[in-house]
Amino acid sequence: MAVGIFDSGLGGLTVLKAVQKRLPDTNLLYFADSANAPYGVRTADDIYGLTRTAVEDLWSQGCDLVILACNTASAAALRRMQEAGVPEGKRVLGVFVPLIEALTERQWGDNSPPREVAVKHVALFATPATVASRAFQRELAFRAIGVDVEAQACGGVVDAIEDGDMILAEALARSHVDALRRKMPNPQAAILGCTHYPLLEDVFQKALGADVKVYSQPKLVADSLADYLERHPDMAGTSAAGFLTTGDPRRVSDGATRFLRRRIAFDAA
């Protein structure tokens, strides 16, 4: 039985490595969609198609529960595919859910009207699509007043890290978060959305400085899955555990490899 986690790299590998510390009994069939990546300089419609499509296939191997570890993923198609309709039996999950969860501090499924919240001046760094989506703006707004967030669209991060180049993430993230403090100067917290940008969480604090609450959202999620699993057993579905790819296995393995420092095999999706 496994739990599905679909990214279209290799950036929601941060999550599976909280998911199996926080929940080492529980299998994961991970399916990156190397081939299309990467999703953050796409259209909306681009990754809804390509989204669905990789859900479906990890639906029709038994994943039931099919986690989106990917914030463009979750902000261009989680919403769109829920009103679409989901097959019974079956469920999609986002990975800023949990995110607004903690920065909110309200359950998703709390629909009374929106209030004051401790944090009111938030730094989102994510990818072009997800901050033009402005989904995570919006989902605040459903449950937070006042509250001022400032969006930095950091290019080239992600293929950086993709590649391998950390030098050159990591002064991309610099120059990011300098970007940023030109638009605010003093932000309360930080939103890293964007699951390659734990590997820079680092980074981003010293940047940012001590006084600046970053979340970085693998553990959050980790956490919000045990919760989500203890209340939903019957979720774990049929599919075995293993690692699926639209890409190259031999590149993609290689580049997981060094994503995590231990040996990952990827096979042909």
Given for the second form:
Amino acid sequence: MAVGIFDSGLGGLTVLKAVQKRLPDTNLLYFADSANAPYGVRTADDIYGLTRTAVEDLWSQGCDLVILACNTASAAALRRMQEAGVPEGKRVLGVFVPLIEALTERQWGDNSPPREVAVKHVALFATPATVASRAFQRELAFRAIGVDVEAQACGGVVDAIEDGDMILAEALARSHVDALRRKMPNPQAAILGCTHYPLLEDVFQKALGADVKVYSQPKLVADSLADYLERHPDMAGTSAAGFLTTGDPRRVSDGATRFLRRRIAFDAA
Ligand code: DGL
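Please give the other form, namely the form predicted together with ligand DGL, since only the form predicted on its own has been shown so far.
In what comes next, the whole complex appears, and the chain from above leads the way.
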């Protein structure tokens, strides 16, 4: 067994990299649904169906715990999957909660009523489907009051990253920051609510300015997984790590190798 890490494509590798750094002895089985990426322009039903199929595949390969290293899947599918019922001994977790806990300065498992927090004006950058779901605002409302969230649907960014066109991805990121600023001129914090965007973290930070605190998920998710596995060591698994894709393994391997700057070999899922 290994912990499963799922994303529509390459973005979840930003989470995988942080988890490998934080938990070097934990095996990870990465699943990229590249044939169906990007998810961010699909309907919620579609994203739910695709996510469910991929997670069930990881469970059946022996992963007891699967992390949805994809905000779009977390937004459209996580709650629905948990409500529909998860098989005995299996778990699926998303990437929103660690981020919101960091933003609201909460400890893991703090279920006290929502309260006022220091940050009042938050910019959210995410895929169109994540923005449309309002899942981020819903999760935030369970923990904080009085926070004004302005969301920017960042069309095109995931496609450009998946295509390896970082010049286009950077130009789009800058134009999405401009569009956000027209709606919220002075955000105090910005959330990179898509696991592809940490690849552009410097671009977002520069466009937003040094006084805006940028929250990025990989390290937050890795810390929260470490905490979870400490309390549930039986979920860590012991079998081989690996990389699976529904797309063309050679093409996806090349993209992944470029991002992680080490040779990554994907197999067909
Ligand atoms: N990395 C995914 C996310 O965090 C990208 C979704 C997509 O395929 O559009 O939202």
